[in-house]
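Coming up is one lone chain in structure tokens, specifically the form predicted on its own.
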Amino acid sequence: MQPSLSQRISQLQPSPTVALNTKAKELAEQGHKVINFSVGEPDFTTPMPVVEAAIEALRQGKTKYGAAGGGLPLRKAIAAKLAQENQLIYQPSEIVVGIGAKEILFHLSLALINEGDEVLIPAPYWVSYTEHVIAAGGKPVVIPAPSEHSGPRLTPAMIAPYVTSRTKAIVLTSPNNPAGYTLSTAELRDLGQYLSDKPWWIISDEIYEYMSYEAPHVSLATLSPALRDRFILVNGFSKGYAMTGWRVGYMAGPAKVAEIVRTLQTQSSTCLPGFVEEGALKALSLGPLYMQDKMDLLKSRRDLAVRLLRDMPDVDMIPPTGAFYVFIDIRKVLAKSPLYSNDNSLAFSARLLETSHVAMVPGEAFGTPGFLRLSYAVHEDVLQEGLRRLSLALAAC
């Protein structure tokens, strides 16, 4: 006999995305000529300055162990770049630099949830929350998302039914992943005067911050100060300095949080090493700016994928404005077909890989089924190749 596996662990879902990447790749090895939209990361390089950096770091003997929650030189940078570009003043002791913005997401569940504490999550999100949660005893709440593709994306009204007694935080996500919507100045405001007398944690998630492309990122917690005290900034070097293999994000907030997060640092990956955090520094240094060409390059894929997509007969959209991704809803083609039934885009998703080669995340990955996501972080040629063999599928259906 087996001693038994943890009931709670079991529970979790292998992330999709990576499944479908991973599923992607094998067909490609098969000969196939797979078109991949999606995976969440940019498709260039990271910059070279950067590389070069750790690459000097290296030959300088930085490869012994750091400090647990990142070393002082870069949350002091992680401050200063805090202060400048979002107008919030945190101390070094309040950053926490982690294994990727994932791990301290990871990490902020176990610090914050107890047994049967519920966390709100509003719908479509990314994948990995609701396991979050739920492998920290939690239990996620999925607040729906709106009907209407144009308006709001989150409002109190939205909130209220599902908030109960054991509601312990709330995760926001702007610029967001997978719908490429942004929060606007008035939506945050709003939030922030119906959160501002709840005793709940907030979560914000800001990692596409430099890829809100109608208007400048802004965070709630810029336009709410009241809420410092419960308010947890998550951001990380992925996706605005192509440094998604590097591994490197990091959580702002309350000192008790912080220290928290740092501790079960300490008992699972230890630390950035050493070459890694100077890669980062030299990144902040680069500025944002450095990559607003290529911020510029997804914004006109971006249109390109739109104007590709309006041409598809019952093809609708969450306007995207921001982050990379379209969110496409396809649940009037499949409304239509013989073949799914009660918006399985998943299904949708599965035929597209096999017979067009294809891959796109469905909708049922983050709580909105009938829906795909696009990752337009391609080269055109790919974008346009890949749009038409899924407008032929569609028709086909």
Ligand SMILES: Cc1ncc(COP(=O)(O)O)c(C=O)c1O
Given for the second form:
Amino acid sequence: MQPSLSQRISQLQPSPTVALNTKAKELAEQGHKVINFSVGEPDFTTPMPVVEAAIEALRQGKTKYGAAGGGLPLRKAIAAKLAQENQLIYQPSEIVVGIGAKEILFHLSLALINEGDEVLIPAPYWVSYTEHVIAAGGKPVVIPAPSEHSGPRLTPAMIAPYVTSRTKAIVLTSPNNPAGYTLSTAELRDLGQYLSDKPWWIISDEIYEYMSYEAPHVSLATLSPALRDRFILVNGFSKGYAMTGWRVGYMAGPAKVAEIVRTLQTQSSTCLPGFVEEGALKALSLGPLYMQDKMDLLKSRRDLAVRLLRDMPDVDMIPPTGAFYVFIDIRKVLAKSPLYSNDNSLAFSARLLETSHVAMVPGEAFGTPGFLRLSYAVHEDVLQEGLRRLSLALAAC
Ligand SMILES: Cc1ncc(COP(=O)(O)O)c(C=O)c1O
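Coords for the form predicted in complex with the ligand, given the form predicted on its own:
Time for the whole complex; same chain goes first.
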């Protein structure tokens, strides 16, 4: 007789992006020419000075346990980055470095949520937020995405109907995955004003900071310093420095939050590998300018993707201003099609992969059915060919 599994953890959904990626790889191994628009990582390589710094650190024996929550030199360098680039003053004791922003966000859920606490998550949302909240015993409360493609993406009026006495936290993601929007300074000021008297934790995921194409990224914390005692900034090296596999992310926030997240890390992953820390330190010393040509390349690919998508009948989109995704609205196509029930982008994406060998994550994964997420961090030729196949598949609906 086998004992049962954890009820709470059994509710978790496996990451749909990882599942789609696995299926795409399987088809490629069978010899199909698969186009993978599903991965959330830049196609360029980690800067060579970062790689060399880590190799040198390995040679010098940085292979032992490091400091939980990140070594002091790295936390000092992150504090300097936040001061210089975001005009935010944090002490190293208010910063925790973890195994990717994902671990930081997971530990934040465990650290902040009590059984039944509600966390506001505006849709479309990154796939892991809801699962982290469930794992911690909380209740994700999804704020539906606005149905219009123009106009603000998140306002106090959109949030208010979902607030209850159990609301404990809100998650903000700008630039946004999967929608590619960036909240404007005016939108952030409105949100800051609204949040100023709310007793909630504000988790601001700013991991796509350097992919803000129309205006430089601004943190809500910079605009609304009065939120500081409830504000937790999350960022990382995966996207901006093309370091997804290195697994380095961090948080900056109130010292008591930093301390409990650090304690959790001492009881889970222990620390970041020391040689990885050296790579992260080197990335910070290069600075965002070092990556500027890559960001410009992504912007030109965004323009190409938008141009090609605009030629497709019945396809709408929120023209993206950040990250490297287009969230494509195919609801009109699905509504007209005899093959699909309303808004069933899940079925469309499964068929797109099976028959056209194009992998795109369906909107259902982000709490917003009827959409497909295109990651345009791929070569222009791949983008052109994949969108040609998508256009044919939509026309055949
Ligand atoms: C919005 C968002 N937050 C966090 C993460 C996690 O990043 P990391 O690689 O640092 O764990 C991702 C990765 O896809 C993301 O899209």
